[in-house]
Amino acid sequence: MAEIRLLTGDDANEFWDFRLEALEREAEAFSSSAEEHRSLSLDEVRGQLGADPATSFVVGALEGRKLLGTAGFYREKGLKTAHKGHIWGVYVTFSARGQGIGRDILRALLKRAASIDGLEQIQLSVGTTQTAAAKLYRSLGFEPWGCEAKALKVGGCYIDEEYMVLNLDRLRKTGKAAR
């Protein structure tokens, strides 16, 4: 049984390695690249994980110290955009897929995000090649609102991205994300 919790600066080593795995194995799923990630120091990652846990955090699933999955969240900072938050970096390692870990991570993230005062919606984007991820997001209540053609270029291939949003009013009323 995986432990689902917020990652802290103490998890920087594991997160750095895990994020590199995600970017190398699923390059078409992320707007960041493995090359960009390799340029980050552990101190930078440690700072990101502990910067502002009230409005910017990463939820992880761990077995001991081994990361099985992660999902990041940040709230926009502008006066006119602070009602919005974003999910990023959702990844479950191949050996842990199909066990509900991605759903558990996202439910924990959504529960925490729903407690943020003034936050009204959460957005994410998903590559149209990532059908399992899109299905999971829809099952949690996310609704598509647009698609960007050629949003990512990986090697010589283009990937479209679907944009999705979750209105937090429904989540707050029920106290849980959809099944």
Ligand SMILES: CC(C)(COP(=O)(O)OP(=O)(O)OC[C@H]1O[C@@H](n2cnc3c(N)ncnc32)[C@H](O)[C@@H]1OP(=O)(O)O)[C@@H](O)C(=O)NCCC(=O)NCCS
The other form holds:
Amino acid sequence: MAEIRLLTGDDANEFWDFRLEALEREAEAFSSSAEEHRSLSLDEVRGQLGADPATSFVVGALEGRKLLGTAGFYREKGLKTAHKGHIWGVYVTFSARGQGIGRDILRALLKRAASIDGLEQIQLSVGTTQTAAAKLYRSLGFEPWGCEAKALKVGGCYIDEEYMVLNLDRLRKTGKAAR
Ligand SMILES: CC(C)(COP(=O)(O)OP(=O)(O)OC[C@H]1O[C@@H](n2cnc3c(N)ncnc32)[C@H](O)[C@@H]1OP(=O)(O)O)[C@@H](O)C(=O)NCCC(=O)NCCS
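Having seen the form predicted alone, could you give me the form predicted in complex with the ligand?
And the full complex, kicking off with our chain again.
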């Protein structure tokens, strides 16, 4: 069984490679590109993973040191926007899919996010081509609130994105994401 834990600066090497795999294999799923990722140094990734784990973190599923899946979270910093957080970088490597790893990672992320004082909602966007991801988010309690046509342009093809939000008050009361 995979270990689900927070990644730290010590995981920077593995995370750099894993993120590149995600961006290369599922270009339609992410707004970041593999080209941009390649220009990030290991030190930058180490900083990203270790900077402020209370409000910005990446949850990973690992077998030993090998990453099988990830999901990232950050809280907005502004006085007027700090009630909101965002999920990014949700990815499970192809050979490990369909075993509950994506759900376990997101459940761990939501549990940690729900413990952040003052955080009220978590937002994400999902390409309309990513049907497995959208189904998973809905099952965890995320609700769609809008759609952006042509949100991404990937190799000349447009991808529409659906915006979803999870109300943490409801989650804290009902524990719905615990499924
Ligand atoms: C989305 C993703 C992370 C799911 O990871 P996973 O470990 O395979 O998911 P799980 O096994 O935990 O399944 C959780 C739920 O996802 C949905 N799901 C998973 N695979 C699915 C599939 N092939 N078709 C439809 N729904 C699927 C189901 O709702 C499933 O719950 P269920 O098994 O109770 O029906 C994985 O498919 C992935 O990395 N996709 C490509 C990247 C991506 O789209 N990222 C999201 C960017 S916003």
